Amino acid sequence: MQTKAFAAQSATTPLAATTIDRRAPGPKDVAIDILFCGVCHSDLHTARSEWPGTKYPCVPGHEIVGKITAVGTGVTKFKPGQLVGVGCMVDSCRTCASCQEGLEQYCDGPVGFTGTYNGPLMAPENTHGGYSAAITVDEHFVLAINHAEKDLAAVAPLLCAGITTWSPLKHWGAGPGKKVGIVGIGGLGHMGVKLSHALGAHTVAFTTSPDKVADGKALGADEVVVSKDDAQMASHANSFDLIINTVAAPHNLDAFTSLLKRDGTMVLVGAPSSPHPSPAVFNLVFKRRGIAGSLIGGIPETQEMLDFCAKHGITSDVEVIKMQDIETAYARMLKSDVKYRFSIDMASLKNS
């Protein structure tokens, strides 16, 4: 099926209108009319080939919400007209231990999980993402959306920013009686603050900018610490059960590991293009502190997160843009000039 889309043709060309082929639904497939697609920093990294392995043309977008237009004969979970989402994955091996446990993001199959864009599903072509009018996805990787349709623009970023922070919060036990830090108040961080607060943890947001203190509290933080202020940082020494670090630029990790309790963990979810300075070992060994990483989330926990957010009225803070303004959005995103995520209204593409 010929489908309108926006694609990068090379690492140096701006994204522009094109058409792509979408497969007709097979027995287990769901065809989706895309209504909104969030804009993730990963989209820019991939389109610009800042991460290795980009294949062109590249149609980014893995924060997809829309409405089902058709389902295959073997689909049991979904029906036409239903509101659904698609996140960062559209396939995996389904047979390895991780997939069997519903942790498809850690798939141990020959190629790992298949990304919603720049994945190997349609060899020799790459998969094409949500900067498009429609998509066809196996029902296993489709998620039910229970928010109101008027909220869909703000629901879209939950499919990446939401689950990327939800997964470590749940895995490391954030909740009542726990003190949780969220480093960075951006696309990921603002969701981390909202979710940690809603889970009942004492939530502390960290920012380098004094201008964001009020923003952090408005998002639900119990406290906001300006991380450049040594006195503010020192007042929280040895007190955190968990810190989620969303910053995607190299920085001194010791400043944050020293805030962890004995047996506390700092989880890295921001992915800088060059390494962090090596952390001090004694800072870790004397308190049995840990530095860990976490990657998006599996399909069951993504559905759990979406259901939790629908129940608690949680969405992302978004600025809705037209598809044709994506390059301007990328430039602004690089300057952190958005609160806190762009969401593309696909009507702008369909009507062009």
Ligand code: NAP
Given for the second form:
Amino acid sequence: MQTKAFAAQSATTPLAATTIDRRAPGPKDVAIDILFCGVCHSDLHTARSEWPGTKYPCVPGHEIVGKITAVGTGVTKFKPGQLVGVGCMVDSCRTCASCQEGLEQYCDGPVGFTGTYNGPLMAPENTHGGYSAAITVDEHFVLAINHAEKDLAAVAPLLCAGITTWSPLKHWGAGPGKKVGIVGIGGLGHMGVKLSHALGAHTVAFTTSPDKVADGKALGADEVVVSKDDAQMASHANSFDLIINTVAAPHNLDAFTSLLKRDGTMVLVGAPSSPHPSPAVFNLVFKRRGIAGSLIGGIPETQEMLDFCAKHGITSDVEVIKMQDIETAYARMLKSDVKYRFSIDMASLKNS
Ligand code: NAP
Ligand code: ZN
Ligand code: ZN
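Complement to the form predicted on its own: the form predicted together with this ligand:
Below is the entire complex, every chain and molecule, led by the chain shown above.
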């Protein structure tokens, strides 16, 4: 099925209109009319080849929401007309220990999980993501959406920004009695603040942008710290159980590990294209502090997060844009000028 899309043809050419082929639904497939797609910093890293392995043409987008237009004969979970989402994965081996545990993002199969775009990494196939009018996905990787249809633009970012912060918050036990830091108030960070607050943790947001302090509190942070202010940083020394670091650029990690209490963990989810300066070992060994990483989230926990958000009225704070304005959105993202996620209205692509 010929489908309208927006693609980068190389690392240095702006994204532009193109046409891609979407498969007709097989027995286990769900065909989705895409209504909105969030803009993740990973889209930009990939389109510009900032990470290794981008294949072109590259159609980014892994925060997809839309309506089912058709289902295969073997589909049991979904019906046409239903509102659904697709996140960062569209397939995995389904048989390894990680897949069996519902942690498909850590698939141990020969090519790992199949990314919604630019995947699988080691095979010639190049999947195309949500900057497109429609997508066909195996029902295992389709999520049910129980928010109201009017909220869809703001639900889209839950499919990556939401789950990528939810998964480590849950894994490391964020909740009442815990002090949780969220570093960077961007797409991931603003969802981290909302979710940590909703889980009942004392939530502190760290920002390099003094103009985001009031917003950080409105998002649910109990405190907002300007991370360039040494005195503000020092007042939080040795106090955090968990810090989720969403920053998309290399920076001094020691400034944050020194805020962890004994046995505290800083989880890196931001994935800069060049390394952070090496962290100070003494800062870790003297208080048994840890630095960990976390990748998106599995399908069962993504559904759990979506249902939690629907129940608690949580969505992303979005600025809705036209597909044609994606390059402006990327330029603003690079200046940390996103409040707090761009969401593309796919009508702009379909009507072009
Ligand atoms: P984003 O919207 O651009 O937010 C990043 C935020 O980091 C900025 O808004 C800014 O917040 C802060 N920041 C930016 N440059 C900084 C610098 N030089 N020093 C300190 N802080 C800086 O990006 P995003 O979509 O949230 O993605 C963030 C990162 O996570 C990206 O690298 C992305 O690829 C990665 N990611 C990882 C996963 C995963 O599974 N691990 C999933 C999705 C995305 P302030 O203005 O508040 O300082
Ligand atoms: Zn993402
Ligand atoms: Zn697997």
